Structures are given as structure tokens and as C-alpha cells.
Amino acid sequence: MRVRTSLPAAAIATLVSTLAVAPAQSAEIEFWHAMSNRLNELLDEQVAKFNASQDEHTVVATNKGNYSETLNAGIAAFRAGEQPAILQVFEVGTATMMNAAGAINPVYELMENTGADFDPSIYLEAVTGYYTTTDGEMLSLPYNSSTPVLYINNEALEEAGIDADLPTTWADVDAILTALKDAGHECPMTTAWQSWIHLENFSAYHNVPFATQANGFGGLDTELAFNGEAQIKHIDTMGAWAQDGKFSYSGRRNEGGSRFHSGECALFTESSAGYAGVKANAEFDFSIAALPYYDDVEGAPQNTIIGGASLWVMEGKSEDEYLAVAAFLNFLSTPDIQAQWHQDTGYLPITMEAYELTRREGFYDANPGTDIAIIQMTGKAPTDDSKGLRLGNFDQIRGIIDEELEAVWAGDKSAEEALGSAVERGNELLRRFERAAGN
């Protein structure tokens, strides 16, 4: 259901002109980024609105693939001095990016050098903690952010006659999982980004480290720490649910949201961004439900962290096309902007005064669940192991653990072996990326 309309193009018009103080010359800006199928569309229309709504710029939009891809051509594209103005990178890429010298122009020195209208304190700083120096300092604008949920068929419950509350607890989850196998179900739970939920997110949300040195915010010298106990436990448990066919295991990546869209799985733990999906695709009743935790684990629940991607702006650019690229970050950041964002995709507010237009409107009231993320991100202040990774290779570390963690689905590791060797193999790869950034 939506509830709210878009601002008219006369008061977008109006809006954006007063994001730039600095006059401008003409200037057309690339934006490479890595949103597919539905959220394609939607940064489509954002672009177009964006476009529409002055005549100084111009920004053109290109997919360039997935998040690694996209990286990827952005590195390669600046070795050759075609770089794009501005780069949309996954969360993972945050210490790679930092770390490039010369390749990047932080936020913050953007808009001061260009006398942007900027407001660092009406960002979310459960959002813009991933993205920021030690000093608070933006280095790229949150995008797309998302956290964690479960999403939950209804329909297939209710034929399983299964009548309980929405879980809170794995505890919870592992009796509706198998009240469901009883039932005959084949797939009675499945996940995406099985790295990011059942170990990233799953560290924070329990207040244990995934990495030493306030999981790489402190320092490039950490070290991976996820095979603690509760890591163990839940990585265990899972492993058991695959031998016995309550976890149906789907892919590294979302490959499992077309099973949960069908109505083929019952549980699915997916990004909340995966409500566009599901309310696009599935049709069956289906509830949100948040992140479940071990309650005999102290400080549980905590708060999980960000996933998705933000903008980074890339340096080389002349001063006319930074202009366009102030006027647009701001116009990406204004509440009607974020707020349609928001409810459209899933993903959350970057703003307090999106959130809060959003919860104005009637929205989370005529989509219940929808809320949830924001305030499991921000129901408490973020700690040293919940703040958000920061960690070099992340990318090839995540790939690691993907290995590892199908050994464990498959039967052919314990959860105590593949946690210690997906450790100690990225462990080698954080030591490989502190001495190329050493040099």
C-alpha cells in the first residue's frame, strides 16, 4: 500500500537550487553503480528526478554488474583515468576504498570545497558510522543501507498448523522449523548472504567480536576472531538444521529469495531490502520479523550492522562537475527523497527526518514489519563489536567463509573446524593487504 506521493517538480526545482551556493557551469556526471531488476528502476527514477528538476547537470546512471564487479571496474577505470564521478561500493569495500590513495574525494572535503549546503548530524549514525573517519568525518555517502530480518510465509505456517507469536529467539525458530518438517514441508528455512546475516550480523547482534581491533576500525593489524563460542554454537546448530532437513541450503548470494518468493521455503533470513522483492513477487501473507538471537548469550541482543553500499566520489574531476556531484548527493539526502527510498525498497533512512516523515505518513502502520530494521539498528548504541567491519579483502574473506560454511551444510566439517580455518585463511589476507597498504 503507499501512502505518499512525490514533491511536484516545481518544489524539487525549488528544493535543489538552494543545495549549492557556488554558481555553476553545465556539467554531465557519471554514476556507476550495481543495482539490478526492480532497484534498478527505482535509482533510475531517482536520476530522472534528479535531471528533471534543474538544468545545470546532467547525471547519467550506468549498472556496471554486481558489487564486485562494479569495484572492480571503478579500480581499473582510474588506473586508466576514465574513472566515473561518482562509484557506488559495497559496505565490504569501505577499507579498499580508504586505502586507494589519490583515487577518492571524501564527502566532507567535497562539500566544503565546493560550498555545499552539508549537515553531517541529520545522518542516522547507526548508518554513517561505517562510513566515517575516527573524527566523525563522511568519507561517502550511505546509499543503500539494509540490515537483516526474517521474513516469514504465513500461508505455509498456517497449513502446517503451526500458531505461534513471531519468533524473537533461534530457540523460537527451531520449533516452527520443526513443526514444519513434521509437516511435510521440504524447505522450511533458507537464507541470503549466509557470511553477512549468520556471521557478520549475528557477531554484533550478540555483542561478540568478529575481528580484534574493534573489528578493524582500530587498526589494519587486526586478526579474525568469529570462531568464538557463540559463532560455533549457532554456525552448529545450523549444520544440524541441514542434516536434517530443516535449513535448505540456496547460494552465496540471493539466490534463495526466488525459493521464499514461490512459497518453496518457509523461513527466509534476507536483507530487509528484500521487501521490495517479496511484496513484488510473493503472494502469499507474509510477516517481518527481526533478527532472532540466543538469549542465554549476555548483551544479546545488541544492534546488527549495515550491509548494501555507499557512494564514493572519485578524484580527477573538474570543479564544475564536483558541483554537480554536491547538488546531487544533497538532493539524494532530502527527506521526501529518502523517505520514497525507503519505503519503496526496504532499505533504511539515512536520515532521522525521512524516518520520522515516513512514520508521519501512516506507512508502517499500513506495512507492519517495515520499521523493524531501523529500530533493530538503532535501538542501541552501536559498541566496539557492533559498530560495523572494517577490514581489508574483505571480499575474498567473505569468500573463504562462503567455502567453509558449505562444508559445514554438507556434513563434511564441524562448525569448530571451518570457523578455525576460515580464521586462519583470512588471517592471510589481512596480513597481505597491511603490507600493501604499508607501501
The other form holds:
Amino acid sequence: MRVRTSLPAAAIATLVSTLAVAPAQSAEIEFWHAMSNRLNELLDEQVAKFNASQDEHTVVATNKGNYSETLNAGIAAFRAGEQPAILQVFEVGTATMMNAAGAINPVYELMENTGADFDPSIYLEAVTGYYTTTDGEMLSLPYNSSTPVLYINNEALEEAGIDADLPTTWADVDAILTALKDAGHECPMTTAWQSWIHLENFSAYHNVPFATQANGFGGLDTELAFNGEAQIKHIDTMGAWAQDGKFSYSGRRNEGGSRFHSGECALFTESSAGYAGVKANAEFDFSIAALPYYDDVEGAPQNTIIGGASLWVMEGKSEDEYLAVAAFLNFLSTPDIQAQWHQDTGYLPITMEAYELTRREGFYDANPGTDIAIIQMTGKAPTDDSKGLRLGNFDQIRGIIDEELEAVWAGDKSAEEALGSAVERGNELLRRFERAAGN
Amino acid sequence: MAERVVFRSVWLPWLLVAPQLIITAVFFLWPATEAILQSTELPDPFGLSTQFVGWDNFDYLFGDRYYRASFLTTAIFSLSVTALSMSMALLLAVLADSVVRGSGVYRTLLIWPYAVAPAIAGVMWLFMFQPSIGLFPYWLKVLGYEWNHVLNPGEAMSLVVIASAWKQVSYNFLFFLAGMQAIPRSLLEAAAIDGASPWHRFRTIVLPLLSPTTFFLLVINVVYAFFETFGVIHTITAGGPGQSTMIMVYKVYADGFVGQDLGSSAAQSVVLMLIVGVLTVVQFRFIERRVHY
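After the form predicted on its own, can we look at the form predicted in complex with the partner chain?
So here's everything in the complex, that chain up top.
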């Protein structure tokens, strides 16, 4: 009998105590991200600085795993009505987020509705362009953005008796690789992120379309177009290098990093954000060169595009919370925070002012090559083919591209065959996305 | 005279089986129904809108030659894992059964790998076979063989099969050993006195008497290879190179949780559910007949 009476009592007690706690501080917001290790520490520092800089708002940052896992966590949370205020989403998830009109609160609207100070013109167009509408309205705030560059192990070249200037074209690279190979080098070149560097950025840099409809910016009915002449030529060249032992494939992500750090591979195409890792691990003198191009392709070099992630504001939060979000996003855009982030990580600054500040501080003189990424991205005004990519199901399309490229490196398919097949298979995914998003 | 226990109340038996029924309902019936429903829909990732598409998800799947190819990949993978892990386990069990001294140590060591999580097993094998820093590729290179499972489909498949089988050997070993120890010594001794060689004794006495164990392990291993090898594939190859190690359960994950294509992912789950159902029926109808209990 006693048990019977005390159970409901306990339940009521719990309920009452929960209710008493429930109206928590209204301006505490959640920020889910995918930054790990050192980057996570740096992000936590930014958040701590923001929280200490004022006493109205509190940001709580939580790591949710890698990019795919973080996006998944955000989506699952949204379905359960538990979404964070801010979600970090990688660039390939951009189309997915954009087309989820009821799930996101575009940054330009947020700034307008909260009456926050917001001047879109302070941002570097080459960076924000990836995340803006065709009318130039900012949908999400770029957080970590990088672009591919070429890292060179100077000592390996010296040992092979190569005395060359930094290569600017792929023909220059070919000469170096041949010399390295002839000198008995086991791994003249490797790469990270093959699709991002050798197809997506390659296309933008040579001002040829990766997909129709301005690479997807113009509409959901976009079709892949990366089996053009220029792309086939490049993949064909790399396929031949793979057969000759001049290019050694390491894997779909940045597995090549450790091979370059250890001195096994001499040349390495990788994100500018790989700088921190190279600097920390390489026990040899290295140079950074701009991404090479083919000088016989008209318009090359155009500009490269970014990779990385941006911050999306989720729908369904209170006015107070959005005030906090706006304050935090503005805080992240301040020159000091941006310059610090840029110098610590190798990611690009998102405002012109942060770039100027870094230059004034003498960072580029002390660390030669760190400004190459910015110059390469901002050298020319972006065209329809070099603004960025906005394709649905893009993570899977990249998977398909990886599969087809692997067949080229293994010598099983010609470049033309592989790229044709990747376009065909990718288009099916685009149609499926169009169908799911278009109703 | 034995006293028969009879439940007088109507609800007590139901109450007693209720936990099992609830677990089945919550962890099987409910998700399975959801999967069947979702396989006819095309939702957007955020669940903001869903359209009914009928058979379209299945049409789309079976129209994809890479999906059809994954049936074969899965079959090769499952058969290889099952065959390798069971034969290795049987061999080890025979050897361990004949050990006189220190058998406890051998057994403990052989059972050990079972405690290793699939993802960790995957990473461990990946380290050993990593083309540029792994020990095995280094040794193979000395012998004149260039190992690169990142590009070579056959090598990638071998590696995931070995890693998955290795994980399961312990479990099989345990059951085989127990099964062997349950075989009456007198049978084997009688055969030995009659002049039967060890191999003859093994083939005509041990193997038939082990058949219930073998059958049980066959079912368990096939289910293991189908569903629990996800971690190994994820850490070692992620389905590559190309789609050469893309087994069906990994594709469910890749399409659903990486690609956010929940409709197709649900359709694949339904196909997988049917396959396992059919396999189980086949195993019990046709193979079990050959089992002597």
C-alpha cells in the first residue's frame, strides 16, 4: 500500500521540479559543429571569447562528429523538434540546406528581422558567393573555407637534381614528375580530395562548366557537364601518370597527407587548410605553389572555388535566441577573430579587412605562400562557372566520381569513359533530388 | 506422480510473455512496418514534405546496375567470410582439443578477438595492410608483390573478408570446441581400436556429430556477414575501390545516412529483409534435413 501512494507522489515531485527548472535563460543557443582536434580547440576559444565579451547571450558549442554525421544529427534533431540554433554544414550539403525552406532561417533574413548591423559588402565575394542566392543574398555564413594549392617538398626535388622555378602549369609539373621518376623517386605526386581538386576546382579554374545552369545556381534542373574536353584531358594526363608511376593514389579523403608529411611523396595537391598539418609535421623545407593549370585552355587561370563549411541558422527558435545568433555571427565576422582563425588554421578569412589586417601584421612575409590561396581565389571576378557548385545529393555524386576516378587510376577505364559514366550516374541522383525537393 | 502446473488466470500467461512480445513489437514489427511504408515514399531529408511514389523506389533500385552488382558482391563476401571463419575455427578447435598441456591458455587467446569491436578490428587490419605504412605490404614488397587494396578490387575484398572472418573465428571456435567435447570419448576410442585412422575418425564420427553445431553456426555466420560487418567495411574500404566492397547493408547506410535518400534506403532495407527471410527458410527447409541431432 505504501508503494502505491509514494509512486505518484514521487512522479509529481519530479514533474514539479522539472517545471521549476524549465524556463531557462532564454538567450542560450546551441551551436553544433564538426571541427575536431586542434580546430575544435580554436573554435571553443572563439565561443569562450564571445561568451566573455557580453553577458546577455551564451553560446554552447558541441561537436557532433564528422561533416556527414553533423548534418545527419542536425536533420534528425530537426525532425524531432530539437534542432540547434546554428548548424555547421559542409559545402556539399549547401543545396540540401537551401532547398529545405521550412527548416532554415537565411542569414540575410535573420539580420534583417533582428535589426542587427549587417553589411554584406565587407565579405569576400569569392568566399561568400558559394553561399548566396543568385541575387547575392547571403544564406549562410561561411565559417571555414579553403581552396586547393600545391605543396612541394623542396628537398626531394634537390635530391633528384631538379632546379626549377615553382611550377605554374601542369606541363611544368609533368617535367618535374618525370625528373623525379627518372631519379628513382617512388611517389612523385599524390593528392587529397580528388573530385574537389581535380574536377570541381579544375573546372572553375579553367572557366568550364562542372554542371549546367551555372553549376546548379540557376535551378534544380541542372545537369552534370564535367566530361568536357578540358576535364578529360586532365584526367587522362593523370591516368597516364598513374600508369607511369608519376602519380600515386592514396585514397578518397586526405590520406595523402601523411605520405607527404613523411617525405614519401614529393608533390601534393591539398587544401590550403592543410598548411597547419604540413607545417607541424614536415621535417623538410617546403614551398606552396598556386594550383597549376593548362595554359592552352582559354580563360585559365580563372579563380578556384572553396571547400569547407558554413553556419546555417535553423528555423523554429525564439526572437531572443535569434538576437543571440545574430550577435554571435557578427562577432565571428570581426577582423580580429577572422584574422586569428586565418593565421592559425590556413582557412581563408571571410572579410577583406581580416586579410588586410593579416598583411599589416606581417604574417604573409613571415610565412611565405600562405597568401597564395587568397590571391588565387580573388584574382578574377567569379564567372557563372567559377562561383561555386550547388548540386543536390552532391555527397553521393562525389562518391560516384571517386569510384570512376579510381577505375582510371587503376587503368581499367579511359578518362572519357569514366567521366561519361560519372556524369550519367550523377544525373540520375540530380533528377531524384529535383523530384524530392521540387514539390 | 508429477504435478502439472496450470495457469488458472487468463492474463498471467500473457503478462509473462509480454516482455518478449513488446521487444519484438518495438524492435522488429514497428521498424519493419515503418520501413515498408517509407519504401513507397520519396521524402526530403528534413521531413518537410513526403510524396507517395509507389514502386518507384524499387524501380529505381533495380534499374541501377550497381545495385544489382551489390547482390553478387554481398554473396561473394558472405560466402567467403562464412567459409573462411568456420573452416579456420574448426581447424583450431581440432588442434585445441588435442592439446594436453596449457589448453586453458590457448582457448583464452583464441576467444580473445571476439571481444574486439568490428570498427577497431577494421582499423587494426587497415594499419597492418595500409599500402604505404603497413607491415604486410612492406614484406610483400620484399617478396616482389605490390599490395595496394586502395586501387585493387580483389585485394580490397580479400582484406575485408579476412578482417571480418578473423572477428568471427573465436565465436565459431567456442561452439566447435564445446561440440567436440560433447562427443563421447568411448565412440572415438572404439573406432581407434578398430583401426580407424585419425582422419577417418574425424570424417565419419566427429563431423556428423558436429552437424547441429555446424548448422547453427552457418545460420549465425551468414547473418553476421550480412549485418554485422558494417564497421569493418566502413573503416577499411568504405565500399571502394569503385563499388567492389559495397555490400548491401553498407549501401543502406551510405544512401540513407550519407546521401539522405531515405526512400531508397528504406526500399533497400525491405529487399534485405526479404533476402534474409528467404535464406533462413532455405536453410531450415533444405540444409537442416542433413543434420543429425
